[in-house]
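Take a look at this one chain, the form predicted on its own, written out in structure tokens.
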Amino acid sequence: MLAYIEKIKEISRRLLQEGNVDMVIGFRRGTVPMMNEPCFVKTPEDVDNLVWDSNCGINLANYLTNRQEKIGIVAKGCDSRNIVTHIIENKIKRDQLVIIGVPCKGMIDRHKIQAMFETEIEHVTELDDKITIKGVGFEKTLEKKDVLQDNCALCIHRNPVIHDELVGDLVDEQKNIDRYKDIRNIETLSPEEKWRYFDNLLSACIRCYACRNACPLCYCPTCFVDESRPQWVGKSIDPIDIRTFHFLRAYHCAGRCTDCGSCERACPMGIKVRLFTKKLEKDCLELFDWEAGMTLEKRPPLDTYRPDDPDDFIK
């Protein structure tokens, strides 16, 4: 992927000069390893600033809500997603924007990499499908696919499904991959085993919002655990509010969630927090053929009505 660089860096700096954009919206080199930022270039000079490589997996379709200008944006296969939720609901005109279309291969898991260390990581480069880690006293080359973040292990859109600019040809999209394996699992458990599954799973959240901050999704004017009349939720570590936080932001996602992992990357503790929406995901597929981002032409079926609609778990 890092060819992409230049013909990213050519596309932006042209719409730039040419005034077809007032900002480009991409990734610049973080300060800390496998961490890069997202980047607001608004003159051609700043182009340079502009990066691509595994480690851009921030979806930066969270920050198109309610803009005014006309924006660039560098949009891999789940953030072109993202932007199709974000024009069906209102929260950006499609003429606002121009997509720059990024084919992806994944993106890597820092929190797996870090792990495999013990002393801090200093250093990290990509060639073709290798990773090379470097710190005081140790270097050592993993295989890219064997530290992909889930959710792009997992993914059947790499693609963009919606772009204006495309920075280099298709790449095969995965086959015969398993997406819900896990999530079968866990619906053979009892009530008693599910519950002591969910239990341990949020047992180290801390309520720190950081899943609700980094989803595209999470756009209310006010979220419901700020509510304070009524008040929905408690603001304590409560096993209950935090079962209630967890519970009602993936409700508020189904039909909408693309899978992009953002929750699991911002989560400083390490929770699969995926599970709650990949389940509903599952759903939303099983029942209305549905994949969220994927057609500006249809609604989500969550806030339409057919008369076909399953209705099975009416009582």
Partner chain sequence: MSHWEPKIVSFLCNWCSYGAADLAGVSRMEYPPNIRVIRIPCTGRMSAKFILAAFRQGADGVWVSG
Given for the second form:
Amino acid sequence: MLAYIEKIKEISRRLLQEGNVDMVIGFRRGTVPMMNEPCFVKTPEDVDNLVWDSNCGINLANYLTNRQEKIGIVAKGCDSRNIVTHIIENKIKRDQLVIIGVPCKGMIDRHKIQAMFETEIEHVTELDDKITIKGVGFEKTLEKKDVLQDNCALCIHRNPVIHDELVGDLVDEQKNIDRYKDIRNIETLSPEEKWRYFDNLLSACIRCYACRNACPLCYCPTCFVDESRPQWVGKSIDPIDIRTFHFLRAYHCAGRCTDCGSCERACPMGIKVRLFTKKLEKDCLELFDWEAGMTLEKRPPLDTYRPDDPDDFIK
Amino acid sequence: MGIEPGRLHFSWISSAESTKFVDVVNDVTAGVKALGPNKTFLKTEAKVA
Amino acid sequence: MSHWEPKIVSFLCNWCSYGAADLAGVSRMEYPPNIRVIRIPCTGRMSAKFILAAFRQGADGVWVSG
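Please give the corresponding structure for the form predicted in complex with the partner chain, as opposed to the form predicted on its own shown earlier.
After this comes the whole thing, all chains and molecules, with the earlier chain placed first.
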């Protein structure tokens, strides 16, 4: 990790000094533990703010839409796939970007860690695969693999798919991962059971839209939840409104979501919102043999028509 | 997502197939009738006291 | 509830099913009166929003036809 930081700084400094980019988007230390925040570095002097550790779960591709300047961007595997999606969707041009690829070994889940302790966590440090948590009156060391974000534990694309620079050697991809166990369980439920399951799942939702704001795919100028004529979704925390929001958001992400986990990470209530997007990810894989953001060459399944597209649902 | 599959139908009918149209209307109506009223995915307006 | 009849919101493509519905009418065919037809310019105009909006506002069924 430390080696990554030095390398990120070195590359960023060089890019800024040579004038290849107008800014570098990376991470700096956040004001609270486990919450590194995005950072826009515009001068070589500010490069020292940049950091890298296991708290960089935010998807930086979120900050690329409709930008005109030349940008260097620090990208994990999932970020790089979202950058590909952005390029395909014409939200940014490939030649505007210098992608600083970071082979990633997963990010830690702040919800999981906070849940283990009753009082506030004040310091989190990591060394290799150990995470040390400190607060008033306690100190505990955890294995990183036990506190990974759920999506990172299931990740099969840790290395960036496109990059111009690389901060370290590529890491081994995880093999034989069963990504969709939880989704299959839900699929076997009857409609009534599903209804109850989702009621339960979403009962904590306060409609803050943090999941939407954290998502790199959600760049619509006016989100459907904010439209008022016609009003698709009410503004209240009515259960039907909440459900409508989550289902429609998931459908908007179909064939585009890379399971970066930003939505779940951002959720202040700890709702497993990835269950929705992952169901559609599974469908895209099974029906169209598609994984989002893996290539610039192919169009996504939902904006192309092929005569052999599945149509069993049509009478 | 908790809506019974039989509530939502898709079909493809050419503009010349009026008989198929009638058949499908019959099927869809029968299917929905069998399920009874939609009670779940329904936005209830806030009750005014 | 013995008089309950379902309300089915039907989204029909202008060029296909809407034409078929028109032809069925011109040919004096009989079909159940439960459908409420909404003509859309093409099934490509269809959106998941429409389906959920129909259910939210009390539809018992939704039928999309191209």
